[in-house]
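Next up: a single chain in structure tokens, the form predicted on its own.
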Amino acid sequence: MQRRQFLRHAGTMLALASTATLAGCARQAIVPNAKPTVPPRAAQLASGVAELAPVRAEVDRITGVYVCTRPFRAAGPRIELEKFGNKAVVHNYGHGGSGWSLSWGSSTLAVRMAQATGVRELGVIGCGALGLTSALLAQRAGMSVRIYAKALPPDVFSMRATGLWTPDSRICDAQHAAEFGDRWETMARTSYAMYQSMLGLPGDPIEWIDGYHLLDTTQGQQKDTVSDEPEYGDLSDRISDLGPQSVTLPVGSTPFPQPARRFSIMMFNITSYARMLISDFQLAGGKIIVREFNHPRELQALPEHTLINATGYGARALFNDESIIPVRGQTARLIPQPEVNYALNARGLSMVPRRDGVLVQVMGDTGNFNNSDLTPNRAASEAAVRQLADIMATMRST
């Protein structure tokens, strides 16, 4: 999901981003009796003026309002082995708002722990971001894998994420950041490398996009909002060498009337990405069994002796882990607009141009920490869409 922390660090590579098409304003020589020529790409980029298609931000284009609970743990994700009767359970949950972003690195650690038990057959509990990547990595390590889950995509919380590369979003609190930093960096770099290998695949499950953070020029009129969330750990400096850097743009170089910062970041087109992961798992012989567990003792009936627990927020109830704090998040999804290929980040609002719908989210609102209510607040999403419409109304045409 989008994050208030993201806004606070908008000048880093972890800020919002999108694929902006830059227009060419370079003059062309007029050759008599010759067909007009298209300026080369280099000339278009040299102009420094961005051509951005406006978002059709209308409430009657909302296709759905989605709510999820991000599983935050103050000390960071739980990745450790625990014995339950005759079962070895490797926990892999509690990634806050960084589940997709850290999934490959976190699951690499979990699969290594599972391998250390010496088994050749593995059970994975959960079919979200962490469950799917754990299962695929275990297969690639030569293990036979079954996934057990009460819900499958698209009916899992992972599918309701915003879909941006945000590896330190609500990953731990500031108090635990130093001791967790080394493990986090390993997971982030491992995941980043895996995602780079997926660029250009059919359906664009992973792609780089550019985005625009509109700078607020009315600081004197801002009202300070008291946060009801803890101070989260900021680990972004550890991977500042990954990816492009942000650039401040002057007024006139974008269609917006205020100055902006342009960012670049990876975006997950979660619908096609999750479908690809499931397909790869099944083509490699993996089996998926729909089953719900209400108590750890029910795991004893499974044929596998080693299990990876990737149940996310569900681990709070299944394993009575009260260290997991739900952080509520809500997005509205608009009808897809392929021509909108940039993300937008303004005060209190973000927009992400996913292929399965343009996501609009309120930023910096309170009342979400330790809130497990999954009831959509449509009025809040409609207000966000109207705010986006106001921004679109200020764009000059190109």
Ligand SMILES: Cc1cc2nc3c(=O)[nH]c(=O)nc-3n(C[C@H](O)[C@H](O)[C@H](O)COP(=O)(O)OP(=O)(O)OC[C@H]3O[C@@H](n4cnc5c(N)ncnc54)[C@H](O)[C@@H]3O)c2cc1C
Contents of the next structure:
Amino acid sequence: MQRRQFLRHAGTMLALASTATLAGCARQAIVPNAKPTVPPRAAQLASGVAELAPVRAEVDRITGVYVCTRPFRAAGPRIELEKFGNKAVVHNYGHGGSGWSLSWGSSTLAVRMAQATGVRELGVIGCGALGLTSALLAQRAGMSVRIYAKALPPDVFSMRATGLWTPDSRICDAQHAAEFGDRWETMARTSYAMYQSMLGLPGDPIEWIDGYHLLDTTQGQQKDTVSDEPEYGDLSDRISDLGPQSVTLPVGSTPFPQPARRFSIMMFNITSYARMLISDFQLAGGKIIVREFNHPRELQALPEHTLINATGYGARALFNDESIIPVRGQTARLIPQPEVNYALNARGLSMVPRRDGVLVQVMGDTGNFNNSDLTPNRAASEAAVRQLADIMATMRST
Ligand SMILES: Cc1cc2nc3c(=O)[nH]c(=O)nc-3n(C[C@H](O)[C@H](O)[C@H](O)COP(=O)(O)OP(=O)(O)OC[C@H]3O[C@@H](n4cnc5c(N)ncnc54)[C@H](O)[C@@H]3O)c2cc1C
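Output the form predicted in complex with the ligand next; the form predicted on its own has already been displayed.
After this comes the whole thing, all chains and molecules, with the earlier chain placed first.
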């Protein structure tokens, strides 16, 4: 169960033990365009041991505390066509904690449904992860596309996500996992393949990083679920053939004083990634119109006959869909440290070394399910940063 929790929250789908030797564990900071940096407190370790730069976990390095809601639906995202008057609306919303990860696969399905209506001009409502990928895929399929959205990046929920490949994070509940599994697998595989084609681009919108999940040997088995949230569908085994396997490392093979599980994971540098998506859309002739809709009948005035509805949590109010449950999440960002090139999961915390800031997030905390409160709790983030400082203080150096 501990493995399951780790996989779901760290986003590693790939936990089958590998026989990789520790000699291959050390990873140098590969930071194109960055000057070589000396870690503030270099870990000097026996040869063959991973060298990891410490995070400068100080509360006065917090650049922002961000809150958003995951649009969770027990049955999984809604991807289907609905008629409203003379409009065909293809819904593409409700992706829980997996919206970036599944976006290309989900939007591929939505665009196929839109294409089947026979139109050449498409309107996309929403400019988050699902709206942008829908719009780009429709352009690539030869359609002329306009995006309508009440807010654009950086002022959309998608920009507040953690930015990891987490395709089954809060994507459906356990009861619906079997029914939804085939569709989920198709979406996950399509997205995964698309992301491999975006590696090595300027600005590193997508990159692979290593991560370490520190195993707490003193506290025994951790609980798999957050106590006030439903049991979520665990679909990860269906794609366990994708990407590298994780491996358990004994004490002495990392700078940390406990055994660790090392995983490799895709990271989305959301700031540069979203900018790339928007400029690709505009370069291909796409137009963006800032506009809020308060009722589906307002869609009738749009010139396009077919629309993709990618309004995320906004679909709850706009389409009166109470099956969307908000699951609140908060991250703190610290000043970027290019030399920190690994993710960390430990003591209920997650650290992600994004290029636009080192993200610190509390995992497994309660009170988030069905909570749409967007007020940042700075004290909670400061406590998390202090806790991360405690973990950093345990890193070995000589
Ligand atoms: C803390 C946290 C961490 C997360 N981490 C990850 C992660 O690591 N990996 C991952 O894959 N996913 C992650 N997610 C989930 C991911 O952020 C969401 O699934 C995703 O952002 C949903 O994208 P979206 O495009 O559907 O919605 P949004 O980003 O909310 O975009 C909706 C768009 O529709 C527009 N809109 C809404 N209502 C209206 C209206 N009435 N009229 C006009 N326009 C409207 C909005 O302005 C916006 O442009 C995380 C979520 C949270 C909360």
